[in-house]
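Let's start with one chain on its own, the form predicted alone, as structure tokens.
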Amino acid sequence: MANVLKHLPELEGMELGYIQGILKNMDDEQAGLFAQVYRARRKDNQMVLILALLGFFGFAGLHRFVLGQIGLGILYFFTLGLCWIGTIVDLVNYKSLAYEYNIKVAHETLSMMSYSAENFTNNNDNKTKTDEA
């Protein structure tokens, strides 16, 4: 079982929980694998936070794009972030949008661990029938 505060000690609330159950069945490789490509991948609050902060100054929808939310982002920068308000929702709400993008990162980053295994497993099996034949 490892550690969740050992590979990710930025992490903090649910996120944290979230990791940590998805952790706790992966051994130290596999846990510094995954940490350090959802590292890379995953967004923090406060940059979410200062992008929505700047939708008041004509920069509105950035933070949508960044969470790879493009039909959004271009929506909130035609319309102004729908006139502010949307922007001042997701002022309230950008912890959550963080949460929500990383969830879905920490998925990605599993499957894509999982993949990569079943593909190392079963280019070992090929190897091994081929030298035995």
Contents of the next structure:
Amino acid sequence: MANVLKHLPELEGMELGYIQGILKNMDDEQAGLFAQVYRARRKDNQMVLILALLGFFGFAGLHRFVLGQIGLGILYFFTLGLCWIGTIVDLVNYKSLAYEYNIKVAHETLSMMSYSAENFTNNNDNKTKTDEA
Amino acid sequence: MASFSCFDRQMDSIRKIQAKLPFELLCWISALVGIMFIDPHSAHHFTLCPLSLAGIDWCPGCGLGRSMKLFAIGEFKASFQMHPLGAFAWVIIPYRIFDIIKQLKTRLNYG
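Next up, can you give the form predicted together with the partner chain of this protein, since the form predicted alone came first?
The complete assembly is shown below, putting the previous chain first.
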């Protein structure tokens, strides 16, 4: 069982609990790999906050683009963040926006890791077979 | 310490409600419901818009709500003239609502 505070000490709140739930099934080596990939891909909620604040100066919706919601990003950009209302809502809500994105990233990372683990075991099987032959 | 434990429990239940019923989902649904109550042909209307309350008369998003209402009652040409993104918003916002609902079950805890 790996400890989230050892591998990803920068997490906090709901995200910390969620990632701990993922890491508790891993040994330290797997958790290290997961942490490396996850840290490179997750978005910090402070960046979402700052990009959302830019909405007050005419550049609304940049945070939606960064979080992969292109349609909403276009809608926000061309309507000044739904006349500021959307921007204000997202300023209240920026933490759950980042949390939602990071959960998706964590699931992606997990599925990639299980895929590469399968390949690894397959390769090992092949190697033992060729050794026997 | 003991006196704070009841607040802890309240905060916990608030957090659980938040996880089941996200703030953003409530906002989008109430926005769509509000839009259906707009009368697009009236000259003056009640406004929540912070820009217009601050005395700024024009913004690029003005008319989006009326445009969406016109689109919903079938006046497509008038809708496009009011704001070209009305139909686009009808695609994007319901898609976002659907997306949030889809994520509800993975939201609170892993496993």
